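Next up: a single chain in structure tokens, the form predicted on its own.
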Amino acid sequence: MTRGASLTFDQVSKSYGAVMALQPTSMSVAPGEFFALLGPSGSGKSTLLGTIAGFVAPSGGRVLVDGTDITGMSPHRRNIGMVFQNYALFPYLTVAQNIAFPLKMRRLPKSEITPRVDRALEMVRLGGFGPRMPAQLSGGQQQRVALARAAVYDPPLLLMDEPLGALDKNLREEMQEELRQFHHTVGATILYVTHDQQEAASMADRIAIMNHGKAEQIGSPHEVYDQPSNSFVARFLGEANMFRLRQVCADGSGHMRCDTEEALSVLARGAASGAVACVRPEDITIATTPTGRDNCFPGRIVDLVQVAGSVRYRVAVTPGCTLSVRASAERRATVLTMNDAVHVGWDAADMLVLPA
């Protein structure tokens, strides 16, 4: 198994003339970690990859690999492995050879070329395709071949650029479980880029969320998920209800007292100076009675989705507020239709008062 290295950004930014495409950002990566950086389009994740691949120069900053400094150091000379969203598999050439190609750069020796050729297409589960052309295989076992090419020569860090971008939902969920697998094999830290939150919680071990250039929050999956640092990290990671608040008070039961601009009065944990609060959707309980817990509010069913193992509510509590509910569909469970009238509920712990 390769020993995975530990990666550092100090003050890493770019600048494309007036347009900060990444502002000044410091992290670390630990070995053998699987990190991902997710955010939307032009939120600098693709930039700060690129930094460390060799394709973007950063314009302050430096970028460490086990404590050496490779800012300046040319592509080909990182040892990182690289995986693209389009595989970027030569079409002429062969499964074994487009897997052989790195090591041929490398000059390694014929003798030692076959085995390892050999023991990454074992690897991604492709033993036996070697003489195949790319065009006669599926997408998810073009991109398997393009996991065991990057991985063929051992480096300790593997960069991932949207690597599934390019399948379909059925295929990507299928391939996140590969890319877990592969990930215990390897060894190596992987760095993964992606915009497809699901993508990034199922597998990652820590999640930078990145916007405008910056980082704004990182930690765990759980952690950004339960503990968002503001409104943009709690509405990015999963769905969630927002209330505008108007006015914050410190509450005799050690919760926050929010009147909010959905002319509703709740309950909350944070801080009094914040300007929005949350809840997600799998908090908030529904009922045809009262909940009984610290925030009830009656309300009329507005919409309704039936999806895998839930039901997606959306619940109208005022003339300014729709709730976003989602409930397990459980056997036997009371069944909710269309303009029923029902009530929400949730309790202050579970709603947290935020920066804007």
Ligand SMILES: Nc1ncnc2c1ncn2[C@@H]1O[C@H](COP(=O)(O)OP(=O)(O)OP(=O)(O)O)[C@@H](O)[C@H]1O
Second form
Amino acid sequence: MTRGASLTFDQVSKSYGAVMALQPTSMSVAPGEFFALLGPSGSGKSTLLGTIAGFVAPSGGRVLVDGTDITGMSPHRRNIGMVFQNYALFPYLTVAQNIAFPLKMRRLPKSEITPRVDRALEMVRLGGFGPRMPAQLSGGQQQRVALARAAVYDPPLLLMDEPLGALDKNLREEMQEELRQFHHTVGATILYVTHDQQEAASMADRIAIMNHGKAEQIGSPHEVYDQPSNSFVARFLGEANMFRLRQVCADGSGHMRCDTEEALSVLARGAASGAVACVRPEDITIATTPTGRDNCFPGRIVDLVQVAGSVRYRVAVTPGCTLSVRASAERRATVLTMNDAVHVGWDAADMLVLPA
Ligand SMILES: Nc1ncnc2c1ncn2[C@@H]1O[C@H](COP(=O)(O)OP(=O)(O)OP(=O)(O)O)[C@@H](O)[C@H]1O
Ligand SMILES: [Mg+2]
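Given the form predicted on its own above, I would also like to look at the protein as it appears in the form predicted in complex with the ligand.
So here's everything in the complex, that chain up top.
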């Protein structure tokens, strides 16, 4: 098993003329960590990855791998494996020749190449596929070959830019599982770019949420979901009911009393300097009688959708305010239908006051 490399960004930035693709960014990735860069299109994910690979020359700052400054090093001298969305296999080489390619480039003796290629094929569960041509493989199999090719020379650091982006949903989920296994097996540090929050949350040890060339928040999937540092992060990770606040003041019991733009008065937790308050759909209780939670409002069901294992309601609370509520099947004591008068409620602990 490879020892994963540590990775440090020290004030790394990139501008293209007036476009600030990457604002000065500092962060560290621990040896063996599975670290995801998550963010919308154009948020600077590939740019940041490119500064490690050497495709992007930073405008400022330094990139360090295991403490060594690699900022000015030419790409081919960096001992880094890479996997991209378009697997970029050589179409006229067999699977085995594709995987052997980086070893040949590194002038390994033939006697060493064959066992290494076989081992890499086993690692991605494609033992025996060596003689096939890439065109004779499925999309998922081709992506596994690309993975084997990136990992065959045991790089301590693997960069992956939307590697599953070209695959359909089922195959994607299967491959996510495989990538996790793969990571456990190889031990390399993985930097993984995706704009799919479910994918990042299911695979990564930590996630950096990117927006406008900046890491808005870095933390475990659990942290960034439950403790988003601002409204962008809260919105980007799953669904959130968001309220703009007119006034926030401490209520003396450790909670914040907030007046929303819709003229609702709610109790929440967080800082008095916040501008919005958010509550997740799954933290809201829906019932035919008052819920007894810290925040409780009557409303009417205006939409209802069955999703796997739960029901998503839209509940109109006031003319300007419709809430998303998700109730798991077992939490619904009574069957609710369209236009039913209901009560929704949630506790102050489940509502977070955030900067805009
Ligand atoms: N070579 C370039 N010249 C000018 N602008 C660029 C160049 N490469 C990237 N940019 C700009 O830098 C910003 C960040 O781009 P980047 O490719 O890092 O985004 P991304 O987060 O990877 O997006 P996506 O999810 O669409 O791949 C974008 O506004 C993009 O238009
Ligand atoms: Mg990109």
